[in-house]
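One chain comes next, on its own, written out as structure tokens in the form predicted alone.
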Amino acid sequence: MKYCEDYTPIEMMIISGSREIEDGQVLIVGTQWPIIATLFAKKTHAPNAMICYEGGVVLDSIPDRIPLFTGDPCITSNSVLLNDSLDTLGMILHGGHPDLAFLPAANVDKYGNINTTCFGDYSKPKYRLGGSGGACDFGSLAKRVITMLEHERQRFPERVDFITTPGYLNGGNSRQEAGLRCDTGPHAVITTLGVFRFDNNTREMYLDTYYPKGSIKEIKEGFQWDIKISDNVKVADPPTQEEIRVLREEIDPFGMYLKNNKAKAIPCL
């Protein structure tokens, strides 16, 4: 096995969301780099993956080309369900099939909620964003719910101004006693800098893995608390030659994703 030396972060934080990927799970998946980490797990490692997105389409196999959005018009020669939100976000999501989700976020707090609906105050916010779409179900149903996004310290405040979709909200119990179920929540944050998962008893985010490039004082910096880090924390794998021949190559030749990595847009779902 041979690894790469020349990737950037963003095909770091794209490899390792993919890499959270079991063959055979079903996956519901959001917009942005999700889409992304999701067609690469099921053109390498986990080829039998079912991806759903919230529109009504539920994908078997890798689009001609990597869509845009979950609504892009590219992916619908290649589903096995065409049809509606009823179908993907009623009857799979809310029936309990989606092993994992994945979501985008504008920014996420210490116990995983995730805001892409404001910042600053709801009823006179500072910036209006996109909001929720099917994010609160993908959120509040999934088994297991994964998010994927930019390390910058804007994006980490300890608490989010709006909970778009909730996490383990107060931490502790909260999310169940809320009425949520207890085999559902955030099972990790995957951003450019680190792999991120939650203590089983507090739910507090803490920092599980960094990547080969990076430090733990980085990525101390990148948050706006005191981010935890693990006893055992560990330093990922880099890529493999193959791996990055694969993404830039066959997933996303026209750099639609790799070679925009330095926008600054708030993804929503």
Contents of the next structure:
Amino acid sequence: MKYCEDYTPIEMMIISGSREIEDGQVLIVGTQWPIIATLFAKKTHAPNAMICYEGGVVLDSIPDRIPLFTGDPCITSNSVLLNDSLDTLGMILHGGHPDLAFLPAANVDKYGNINTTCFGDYSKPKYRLGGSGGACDFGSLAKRVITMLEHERQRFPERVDFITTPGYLNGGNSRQEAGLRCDTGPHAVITTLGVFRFDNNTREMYLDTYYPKGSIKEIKEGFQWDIKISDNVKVADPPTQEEIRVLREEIDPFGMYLKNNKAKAIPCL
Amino acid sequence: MKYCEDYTPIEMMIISGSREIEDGQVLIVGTQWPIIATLFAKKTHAPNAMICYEGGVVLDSIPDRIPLFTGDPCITSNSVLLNDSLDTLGMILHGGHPDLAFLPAANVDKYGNINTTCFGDYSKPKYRLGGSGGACDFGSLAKRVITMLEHERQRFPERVDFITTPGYLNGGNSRQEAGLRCDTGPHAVITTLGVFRFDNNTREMYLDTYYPKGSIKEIKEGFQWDIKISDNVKVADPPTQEEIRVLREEIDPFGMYLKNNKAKAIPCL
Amino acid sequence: MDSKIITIKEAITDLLHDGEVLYLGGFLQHEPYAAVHEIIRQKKKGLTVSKCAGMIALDQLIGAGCVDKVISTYIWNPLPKPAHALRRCIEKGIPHKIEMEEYSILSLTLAYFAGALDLPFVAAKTLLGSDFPQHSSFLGENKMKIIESPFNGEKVCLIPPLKHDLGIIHVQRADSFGNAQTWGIMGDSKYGINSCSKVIICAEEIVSTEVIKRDPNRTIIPGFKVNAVVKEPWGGHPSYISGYYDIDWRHFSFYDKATQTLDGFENYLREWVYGVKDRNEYINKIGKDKLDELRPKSWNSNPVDYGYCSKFQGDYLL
Amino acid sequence: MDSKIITIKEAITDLLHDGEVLYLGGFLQHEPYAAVHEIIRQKKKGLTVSKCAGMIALDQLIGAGCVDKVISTYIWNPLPKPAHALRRCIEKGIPHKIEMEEYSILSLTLAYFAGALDLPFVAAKTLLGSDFPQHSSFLGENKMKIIESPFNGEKVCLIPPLKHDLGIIHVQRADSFGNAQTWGIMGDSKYGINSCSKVIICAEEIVSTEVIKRDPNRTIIPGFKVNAVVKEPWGGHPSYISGYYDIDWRHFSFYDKATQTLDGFENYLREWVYGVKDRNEYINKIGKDKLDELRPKSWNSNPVDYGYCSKFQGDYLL
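Next up, the form predicted together with its partner chain in place of the form predicted alone?
Below is the whole assembly, all chains and molecules, this chain first.
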């Protein structure tokens, strides 16, 4: 197994996300980076993972072109179930079936709350995003929520301007006190620099694993608060040459996700 | 137009029921006599009536054999919509779309409450019927509910043992006070002897129209309370020869509903 | 993925345990008679059986003594012919007393819907004024509740979810992973079968996953929720499966006459349930001529196209 | 029955009035672009537009000044490309300020579901803890409510029904009476379109009622709820209709670049909306070569059989 040298931070984030998935799991998957991370897992170590999308899709195999979003018509012929949002967000997600949920985000705070709504005051925003689809449902209802986003300082405020998708709210028991089920909540935040998890008691985010090309110093600079570092902080394995080949040649041969990453980024002030 | 002489009370009830229907109306239809009354209307004066059944059926034409009940497979090729009970009892009936609802009944009381559950005490019944399907939904939700049943004294107690399908409950405003919508409720009870309607204020049932072969005396004997008679009580036209021919030869050529009527009766103590 | 195909005998042995809450799918169509007969042969006890509406499947389970509690709206053979075992049970406690929770079809379908989605409750304008809400038995206060709406004060009936340990339905076709497809009249089945922790799919035909993927809108439950798939042609007899066989009315008429007495009911079970070891023996007993009479004339749908362009056009977004 | 087929121009003139509440169907697929452009050409004003998720239909209506209020979960071109008219409107009040009610997809679909069934409300475990419930605008207290469940005291979010004056959806096929059929990804569309008092069905193809009746499980709304049927091939462009055409990504990319400025947006409308009198002129302008590129390879379903026995067997019940 040869490790790759020549990989990008986005590729490392995608592969890192895919490593959270075990074979046979049921995934509810949002748009952007989660699409490619989950398809990559399905192509490599989790061929029996089932992928559910919010519009009413259960996919059991990889489409012959990469979906540009979760409503892409190319998924219709790879689906074992197509119907409506009450099938996937209702009978699958609210029904408690997914093992993991994957979400993109504009930014994420100390307790894993996600904002994909607006920057500044909601009633008079400095920048208005176009809305969050089913993201609130994913974060409210899924057992283990994994968020994927670029590691940039503006994406990690201590407190988001608007809670689109509830994480652990104010930490501690505040999530359950708001009425959310106790077996649900953020499981990991996966960035272009590392993998972050949540303390079981305080529910504060901490660095669990960082990537071989990065450093803890660089990671800390990418947060607007003083991010905690695990006592047992780990360094991730780099991608193998074969992983990078599969990702580039088989999953995204046209570079839809892998090229021109800026154009794929959710705006963030 | 020649009137028929040789018709049965059941045939008169069926034709009387069909006369409540105007062309183009949307009907939600229960099993037994309502099936044949509504198909007869569709075959004669209401060809554009749409017939909805509780299992998820919207029928726009007459099946090539008479349905034995509302889930009969012979309706699948005459339906413009087949799906589930939330389509018909939900999006059509609860959604407020039917112009008329047709129900069978074991017995009916002074305020149009219907029992198709049991005779005697519910917890220790003398006779237990098999349950009422969607009958409670029809009677709770439809704008104008029409009940069809044989005119026999045991079928008209002053108060039913169990309210399976709410009529006007205790009369007056009691139906609305129970929370049922004010534009819903019993419209007519159609028996083998006459057509009964409900006073707009007291909500008590009264004789509106009786059939040429019967008498008010006979009708009164068929009630366990002193049934009121309209000041303007009318006598119905008998069926025409053509109506009886269509009913016997085209709608029910094998006599499924028209022969051996006892076998089609809902048990009643 | 591994195939989930086993026999109905194995499926009932492995997946249904005494005392569990069992959902039976099928609203006339799709009733799993082969599975019901196997449950009787295996003498399962103490079941709570939830079945919205259907023919005689529930009557047979009740008469055979498998059932302690029932949730239903309709148990006839069909209306207006009584289900005799049900009557003997409720009126005379034969073979033993059962408890019953009755609903209307809409309220029960909404309870299954809430169960499938695991919603806390759904509010409706049915059941108000009827005697259903005050007559609850084993569900007690949790059957339904009438409250004033927090929005406008009107009275509403709150219907909480019904969920089930095991669900069984007999469908037109499934693949070996349990992706199950149906057509025709559906009643409560989609919501009911999706409200179960464990699921057995009985199917007229086992098809390739490609057949499923050529028409994914017909799938009522995804395979990942399904524990076992059973190939059981004619498994819905004496009821019907659109496109496969019609109702065997003579059998229902025979059942009506045969089961009016307790002896007659027990003879029926001896002959048609205990007397055959599986559905194959049962259909041999029905006989080829009778089966042929029930075969439908065809009424085929036209194919529809789910196609898309395989050519990648996303370069315009790069 | 009389045919309901009219042109989109007639349908919008007759059925949509200033100030009404409009539901737009389509969850990416099934969006009625031809109808949206006609609404803009007819300069409808003061609309409340309810649209769960989609591409740029709502952005165009907002930018054209037809809309005062919006109910939605998602207005992108698509994510992560912003809908520029929406941003100009909310950030700068161009062309005028609008009010917005935001939901999540599940909660909005449940609100449509409650609207279609006219249920008083549905309780769910989503939206709790998020900032959606406290940020309501024109729906005020009636947007949603968090209460303690009367069953077990847990916090639940009550979602009341959303209903609409007019709904428009672009489907694969319909008959002339409005029985409308779809396949592929459905999102919120079935519940949304059934929550409307008046309905316009735009369809790629008008088919005979026999085609509908050969596959009645595909019908999403019965014709008796439909006021007008419009034959509008390519009416869903630049989005897609499974089996008919794929997404025109280049057009979305072009729209992104073209509408970043107010002038650019107005030029886009002048060219693609005001500059054509109907969808026929629009597709001529797109050009045959481009349309041909969007035509799908086929992925056909297999026919299924809905057959039954036509022979009467009920004599056994007599």
